[in-house]
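Next up is one chain by itself, shown in structure tokens, the form predicted on its own.
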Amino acid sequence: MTSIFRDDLFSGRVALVTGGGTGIGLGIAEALARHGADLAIVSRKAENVGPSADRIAGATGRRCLALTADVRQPEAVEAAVDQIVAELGGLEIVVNNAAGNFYCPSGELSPNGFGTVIDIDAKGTWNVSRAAYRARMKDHGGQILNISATLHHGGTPGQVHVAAAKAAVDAMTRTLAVEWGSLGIRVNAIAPGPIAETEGARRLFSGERADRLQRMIPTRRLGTIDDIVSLALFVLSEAASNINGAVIVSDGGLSLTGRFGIEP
């Protein structure tokens, strides 16, 4: 990606990013550390995170911690928090990227899928918020960008168990914008629509469905993975001082045709 930001635009900083060493997160994290910061990328996979920070460091010459943990375990992440702080000398920025999904019609969802992508996505959030809040945020300040989706903008047959989870970051997202923003912390939220080339795209629709998809976009296209990587580098700025509290969706203006990506 060629980027239209300052070199330095993140000097000075520390991110974490967890699910950090594939798609949308990995490309964040790449692009924080091109312009300036150092960071963390988090994972419950060791091999999904290894590669992409050796990848990182040595591409932009950041600093780049590779760390295994959990994001549903409260205690597997105040360790990894604990570690980037000692380790960093810090932390500003953090990214609430992790997520689970899969296609699957509501009548057929187990209890135990429902179940797991509640604690992925929305207490795994919530997880990683407060243990960077208690950490250093609440005496420094920092901005937290949690990733989340239209899915739940209307009804998405399939996603019921993605909806719900969604739906609770998104209301997490605004009230810790209200709550934390005295402190010094913006805590604001992107939506994509449907992203190519993400495990997301490969579970949930491609072939002829991608083309479908594609033709019911205004914009006549699929988002990228850069679409995602330049607004969240937006929001993170300067520039993006007086946004708190918001959902952005990026989606080509699918979601205001009434569908949102996912076909019965």
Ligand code: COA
Second form
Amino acid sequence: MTSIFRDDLFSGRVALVTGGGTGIGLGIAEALARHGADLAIVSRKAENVGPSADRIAGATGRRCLALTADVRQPEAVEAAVDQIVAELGGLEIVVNNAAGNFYCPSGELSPNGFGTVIDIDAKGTWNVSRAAYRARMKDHGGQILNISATLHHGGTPGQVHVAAAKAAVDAMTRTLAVEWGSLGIRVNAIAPGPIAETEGARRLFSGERADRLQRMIPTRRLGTIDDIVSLALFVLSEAASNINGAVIVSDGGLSLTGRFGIEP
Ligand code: COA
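Having seen the form predicted on its own, I'd like the form predicted together with coenzyme A now, please.
To see the whole picture, the full complex is given below, headed by that same chain.
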């Protein structure tokens, strides 16, 4: 993708992207590096971040750490944040992108299945935001960008666990934006609709379901990773310095139709 943004937009900044080794997280991580940031990508699986970090560093000339930590474990998150600040010299941008999802009708979902997604999406977002705040942002300001969703804006069958978790992410976005705004910390969220070629797409819609979804989307196309990357760069840039506590939808207008394409 040819970027409309300045090459040095994020130079001198240090970023952390959770789930930054694949999909939307990788897209955002690579774009931040291409626009001057040094960064760390974090995943619970080393194989998800090692090769991606090497590729980002090789392609951009920026520093890119590959860190292994499960966002569900506060101590592991705090250690990763401390390592980033020590090795890269700061932490101005956090992108809470790590998430878990699977389709499961509510009556068949186990307590642990529900709790696992709450732990990854909601508690994980909190663990990383809290660690970044305490280690760096409370004294130096910064930005937190949460990757939310649209499936909880209405009701989406088979997604009760994810809907509850993403609603919590949106609530945290607004609450922390208000509480930390005076410290120079902006907290926002992007709510992607269906995005093609992601793990979420593979799990929730593919084949005939993707075709049907495409016909339901007012713009008649699925979203792309580049759509979300461009929006993330804008929200994290100074051009958006008055945007705080916003949950910005990028879904071609699908959520206005009241349907996500998964039928009961
Ligand atoms: N349907 C119903 N329940 C499921 C399920 C499915 N497809 N997949 C997992 N679960 C349940 C498990 O049965 C388990 O509950 P139980 O102990 O009552 O049996 C619980 O969820 C935890 O599963 P487990 O596989 O131990 O969790 P994990 O921590 O290894 O993996 C997940 C987390 C389940 C979210 C896994 O799908 C994952 O790692 N996802 C990351 C990638 C991803 O989801 N990307 C898309 C983001 S949009």
